[in-house]
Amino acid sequence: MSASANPTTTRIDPATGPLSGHVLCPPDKSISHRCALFGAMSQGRTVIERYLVAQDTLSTLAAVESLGARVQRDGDRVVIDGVGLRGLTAPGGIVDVGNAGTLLRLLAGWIAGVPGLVVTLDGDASIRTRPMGRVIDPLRLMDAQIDATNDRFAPVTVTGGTLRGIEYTLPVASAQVKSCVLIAGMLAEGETTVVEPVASRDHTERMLAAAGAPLTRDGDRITIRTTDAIELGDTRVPGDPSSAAFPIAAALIVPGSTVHVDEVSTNWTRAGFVHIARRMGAQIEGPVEAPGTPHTTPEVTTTLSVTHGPLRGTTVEADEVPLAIDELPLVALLGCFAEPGEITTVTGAQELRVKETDRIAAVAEELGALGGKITPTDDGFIVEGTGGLIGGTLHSRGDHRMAMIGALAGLASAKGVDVVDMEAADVSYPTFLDDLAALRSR
């Protein structure tokens, strides 16, 4: 995200004791966005409950109503009457994506299959600064024809013709691009395959599978063959693991602390973070999906309760990377806080730099201006824990994870934290410090 104009300062000071009581942690974003694509893609009629309603996935409404589907929403209840797999209409003009990297990829790999169609895709400044070459070259092998500034970035312009289905393998593991090539692949000739280097989430997966599309998994090959139609049908989109590690994590660095995140996704392509806290040795009761669970398996929840106590470091390696990308600067917020003297580091985490922001150095400099001891690397960070952080100024950069990380920050520091353009979490996360004040209340 784009900075804020005129961005605001807001102080989080320190807790004066422990959080404690129950959070309903927003929808999942990345399931929201795919139900909104999945629903204006179905036909007939898709009801969505607990839509995540944040600037995002409002984006993502907005795109497809744009593009012909019927959107109506009442709260966090969307209504869409889908337009069909090759029902797209012209747009009356650009189609903006706001800040939103996972519409504007998958959007291309739709457009790209629907013949007749030609539509740019623009958004914010901090969009036209994310990668698009990952999804423009294995839609060009499937001959689709795409224009971007300088071959890489947004705006994007797609021209819809007729696809050939190819095998891929990903040389990064990516949900969003195993997914824009999956989506192209319903309307390609033939069959296609995405072959993951490891596994990353597989939401796209599990939706187009419920919803009737030809999709078969062996291993880490993903196989899709063309398709008339699919219905993706009322769904209740579950919580956000990526939202609900932030009232985890300040469970677990301010002192005494317990709370319990309802309702969170225990899909195992999620729960990374998870994983690497405990072994950082968190407290946090709760099932978590099986690592390999099949992509058959509806998704489904859980209450997540979390206790504070002490923390050490730990070592996250590449392969743990694609199944808590967002997350890591949390964990670079855990190694500040964990016992004095323990190193956490972070490997293989090179997609951090073109996120939002570059999140190795903006983690690396924030918190560092904090008290915190990091060092950047190409590919990750490594922490030595001090125990806690003393407290500062914390410039979020537009980064809505960067923003709670500061609040968060502010919470267990000694003196308390400016958070400049705080407003950024309301990206993913617009409950956010009403959340952490109810449970600072309780």
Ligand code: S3P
The other form holds:
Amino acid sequence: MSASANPTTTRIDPATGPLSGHVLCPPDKSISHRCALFGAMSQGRTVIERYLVAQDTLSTLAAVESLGARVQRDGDRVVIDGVGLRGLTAPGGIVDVGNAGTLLRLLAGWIAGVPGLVVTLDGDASIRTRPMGRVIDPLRLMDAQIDATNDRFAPVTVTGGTLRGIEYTLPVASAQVKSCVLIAGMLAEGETTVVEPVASRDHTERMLAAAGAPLTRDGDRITIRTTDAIELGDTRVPGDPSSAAFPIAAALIVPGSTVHVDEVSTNWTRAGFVHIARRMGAQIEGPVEAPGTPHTTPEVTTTLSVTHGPLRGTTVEADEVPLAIDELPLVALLGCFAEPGEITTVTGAQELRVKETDRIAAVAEELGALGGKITPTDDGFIVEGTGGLIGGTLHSRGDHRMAMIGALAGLASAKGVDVVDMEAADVSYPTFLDDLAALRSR
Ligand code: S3P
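Next up, can you give the form predicted together with this ligand of this protein, since the form predicted alone came first?
First the chain shown before, then all remaining chains and molecules of the complex.
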């Protein structure tokens, strides 16, 4: 969501006591997007339990519906009658992706491989600033026809055609780009291989392999062959580790707290935050998958139990960044609450500059305004622990994760925080404030 024209201000008062209780982790955003897309690509019917009902993933349901799939939703239960891999139609010719970068990048790969289809993909003001060259370049190598604003930004018009398989080494460690090329690879002639410089979330690999796509992985090389059909099958969406990170962080910064987050995915490609927080001294009980667990393993969930305690600094480097990319702003928040003088450094995270907002500038300026000592760098930040924050006003900048960070800062600060445009949280975690209130009231 781009910053609303007349954003409201939400006051978050400091907690008057420890947080306690259970939070049911919201369904995973990345997997929900993929369920809608792969369900639409399937031949038959797919039933999805615990689909994420939030702005981003509702955009995906609307998008696949406008491209010919039949979508029925009852709460968080979604039934999709797919159109098949090559059965897309686009009577409207335009798809609105809202604020959803994942939808924009993955859909481009699908449309590019369906001859006769011409679709313009557009979204909100933030989406028009997100780099699209990273998917346009490999798709053009596959012979795709794409026009974009300044050749690099949405609106993007994709004209479907016959694609050829390629071998592509990702210049950035991006699961969205990897997924876009693999989806196009299913429609392309021959074989497509994506080489990952650093591991990133592997939901596409797990889901497509389980859906019968001819996908194999050998070290950092993922290969997919042309195929006629996939069948996603009925799916229950696991809880989102990126959303779980918010109640986890809340427990780590409000003294005396013990919080349990239920149904969190244990997928190792999403577990970076748990490892980083543990290095900072956080007591987080609960299993996560061993690094390198193969993509043929089903997604499982667990309860993570978190107890407040003193935090120290840590260093996060490039190879860990994709495994915690969406949680790095929270690492900055934890860094502020580390013992005085403890230093937390994040490097190799220049990708943060091209998220829903420039998250390096946003954490440095917004948490700085609340009393945090954060120095931005080209590819990350350096945080000096002060044991807490004073409070004040935080502007979410229309970024869901910044809005939720503002609320956590309010809870654990001396004076509380006024969060401008808290509604931005609806993009991924619409029940966030309710969950926080429930933890406060116990
Ligand atoms: C996502 C991948 C990540 C992440 C985003 C969701 C996905 O983006 O930041 O929130 O679902 O594949 P990049 O692939 O651009 O790093």
